[in-house]
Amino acid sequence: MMKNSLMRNVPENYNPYVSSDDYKSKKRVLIDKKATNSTVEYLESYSDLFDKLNITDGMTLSFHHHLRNGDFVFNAVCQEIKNRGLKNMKLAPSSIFPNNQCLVELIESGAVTDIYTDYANGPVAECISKGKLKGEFLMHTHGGRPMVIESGAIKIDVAILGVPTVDKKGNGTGKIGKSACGSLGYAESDVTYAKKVVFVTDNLVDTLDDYQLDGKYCDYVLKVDAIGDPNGIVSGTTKITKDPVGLKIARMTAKLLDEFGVIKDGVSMQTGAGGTSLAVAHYVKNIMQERGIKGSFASGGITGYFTDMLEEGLFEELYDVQCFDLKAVQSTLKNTTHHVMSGSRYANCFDDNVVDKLDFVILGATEIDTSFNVNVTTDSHGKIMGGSGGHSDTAHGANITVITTNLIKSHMPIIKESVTTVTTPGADVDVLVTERGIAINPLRTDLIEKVKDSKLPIVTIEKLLETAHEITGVPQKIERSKEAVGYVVYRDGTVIDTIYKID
């Protein structure tokens, strides 16, 4: 599936590659084996499900992030494990966030040795950066990881997985309750394929008549008085940015789309959250309203943004594997063209997904290189500090993939000879959007034809680097561990890059 053949420092022997025959054959088999339940039983406390369950030593626990830094789900069972003294455990959130702090002395005391995620950031980032966790740490995406799950790569002896609303024949949703998330798509995964799956919940039900999580993959149900604090779900800037330069970056971005030619009827886009890739939405919506435009979808993570999109005609549906702020959880509820997806739909390589027929994308970047790798997961001295995401599925599958970032960060120029890790190949990114320039990948000829005669600013990416230089100096090479830490793992499965310790 890699449009590339970049695998770097990345030993021989480990490659934990899935064909999409595999994939198939094994995902056959795994529903084939797995129950249905006609009667879901109830647990009394945290003590009582790691009873119940029998949960052990070096067993694999998974857990979704869909309350982000408000989950209450993930801490509770990491303090149930230091509280029985359990050893090797191998962890599977889809993500982790600075309130998952518990975690770092459960990495430190041998507690938790491995752990499978698509994005860390926080405490717990640091503590596996700096080399504390002893077995493997693996970075996926957010299309890889069902991928693995429904393949079997990683087996999930207990999923344990809060769901604001759940009924008493184990059907559950996250559009409704007290901690109202909106989609629970990275949870779905899961919920198929785990050997025994815990719904915990805050708001049980008689009956739930529209619901994402089916019951009868639901073994057993936990009510607690909260699985989490709503308003912690916000992730990072949901707002439009007032930053000049931002604002400058987001109209030539929208300006370049538009003479791409992909601004049009039947559109199909996906941005980011942060205020930048926000500002360009905006930009195109102003060029859709003026030309009586109306999109085919969006996609990836929603923010109220879209859903005022969608409520205004702009486009048909929205796809949404997350919901970013809680305007999109009551678009969730109230909009039938609103709709909610799992991982797998939203970007497994190997499934009938939403990001292969997406026109463009909107992405960041940490670091860029002059061969268009970009680099979400570390900063600039190899610290853990983020993952992949969507970041490298929707690269991929759009047809033009644009990274906005200002040239300059921090005294730093973003754009490097050689990003520190490579989270996105750069066969995957068509352009570069800085307030100093724009650079297209020289791999796509057909759009630097399209705006040859073009008034923006369109220059090489050595060029915006020498510009970078001239302005910031020469920064000095940063002397890196030759001990690895962890992997960056590609949508499809191959092994990518090497996480090096810091000091």
The other form holds:
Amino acid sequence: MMKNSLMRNVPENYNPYVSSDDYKSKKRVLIDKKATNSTVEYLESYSDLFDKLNITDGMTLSFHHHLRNGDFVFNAVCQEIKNRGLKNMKLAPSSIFPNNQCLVELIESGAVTDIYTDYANGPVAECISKGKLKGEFLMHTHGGRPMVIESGAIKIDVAILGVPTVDKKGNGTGKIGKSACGSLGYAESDVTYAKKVVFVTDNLVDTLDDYQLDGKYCDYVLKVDAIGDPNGIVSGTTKITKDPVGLKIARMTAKLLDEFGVIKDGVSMQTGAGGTSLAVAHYVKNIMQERGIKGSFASGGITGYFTDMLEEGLFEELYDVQCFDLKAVQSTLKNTTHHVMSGSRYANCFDDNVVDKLDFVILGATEIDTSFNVNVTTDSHGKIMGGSGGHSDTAHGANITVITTNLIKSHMPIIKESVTTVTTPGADVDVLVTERGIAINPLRTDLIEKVKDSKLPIVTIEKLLETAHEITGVPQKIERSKEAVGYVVYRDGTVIDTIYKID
Amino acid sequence: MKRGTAGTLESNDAMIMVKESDGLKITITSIVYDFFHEQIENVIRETLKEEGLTNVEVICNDKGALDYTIKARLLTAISRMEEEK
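Output the structure of the form predicted together with its partner chain; the preceding block shows the form predicted alone.
In what comes next, the whole complex appears, and the chain from above leads the way.
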């Protein structure tokens, strides 16, 4: 065991995290792209898929999570692994959701021993937290995943990808079909670098003019009745919070961004799909409309709120790696300036990526500490309940990274002296906005200077911690296991923190 | 046996039941048990002391309530117990 630069434990056989811009001293590594085909072969069933592709013990299979909590493909493959009694399988889904519960049994039996993912929530996350996975568990970022795939750090034997519509050349799109999910950004690296690629679809058409996934890399197509449940794929609408505390935080955030001087012509931004994040977008939108400001682009997981802003002319373009709601899916079809993009284009540190061009990003936190490190991977017991997704990618890329959160949630102060698990390093987190005050990272002397005469309640993060403790009391220290169950891998491939076992 | 209940199981609240007993007994379940059970127990003990109650059983099901909420719920539960004929 050694310590990385944040004093977190890293085992000897992994590279320790150094700094968020250390990737600049490294060279991009690219393995050969997979072989191309002029024709595709059709499969009869998942069983036929395993036969034709000769899927055997110990292979690595990959998946995307664009069908989210409605996905049928990942679960069907898990069922086939179980039926065949395969062992030591390695799975690389871009995220794991509560509906992937069937994986728990495979982990416990040793059918699946290694998992690489960007986010995990629900029964599978809990099972891994309890130390049931026998092999390696690595949690990447949405930008780090394409990087470890293109560099060959993770070698995919077969990518099995749900694709809402596929044509006879094997070209794929998520924009149309009964299981439409919009962008298929997280699948693009798998399509380009896996040894073999299978598209599973419930809508086969003759030809597609507009497609995101290139048929030349597609080896096989499996037509099934349904690749997912539309109700779980996208939520109908994502809405602004009605919570007065969330709205107060959002108003303060928009005012602060305005005082920083970033809400001006050409502004680019990203927010999450949470209610408070969308409320920030709402107040920023009001300022833009009042002053006739036209922004350049918004990016990320796209919601209907941003497609409305695009249609109202408040942004020139949207860059979309993943659609969060139905309105966003529909917009990918009708708005030519709503671009779908790959996970690599979105956030790979070695690519000409979109996050580096962001003026500001609004993000959440499960915990934040007095060094501004953020945890969105585990709860305060250390149980896995999330993961970076694009958190640490956007935090590094954006010029200003703002964390918005309630100071206290259900008796727990969100600010800690030291976070349970580091997802995003404090050096990339610039501002914390809570209902009881704003703290700016002392490293950002430029931002502090800009708001030195502000009437906003700007205090130190230590003062916010003190305020929280006055209300909640100081939490008792808990004993934590020293047994590692997995690692948080930063976007450059280094280990930023260890995830420990819980009871 | 007289008893009284107050509170809800909504987050940031607690449901508290008090009943007559031979001695003092406090049972706490909480979503923040590992971090705040000592503090919750102290609030309950202090409040019982202020009310001069020694022979009661208190069952607290906490969903992340702050100290003043715990105290308010407990006082209401006590007064409901005492109203019971």
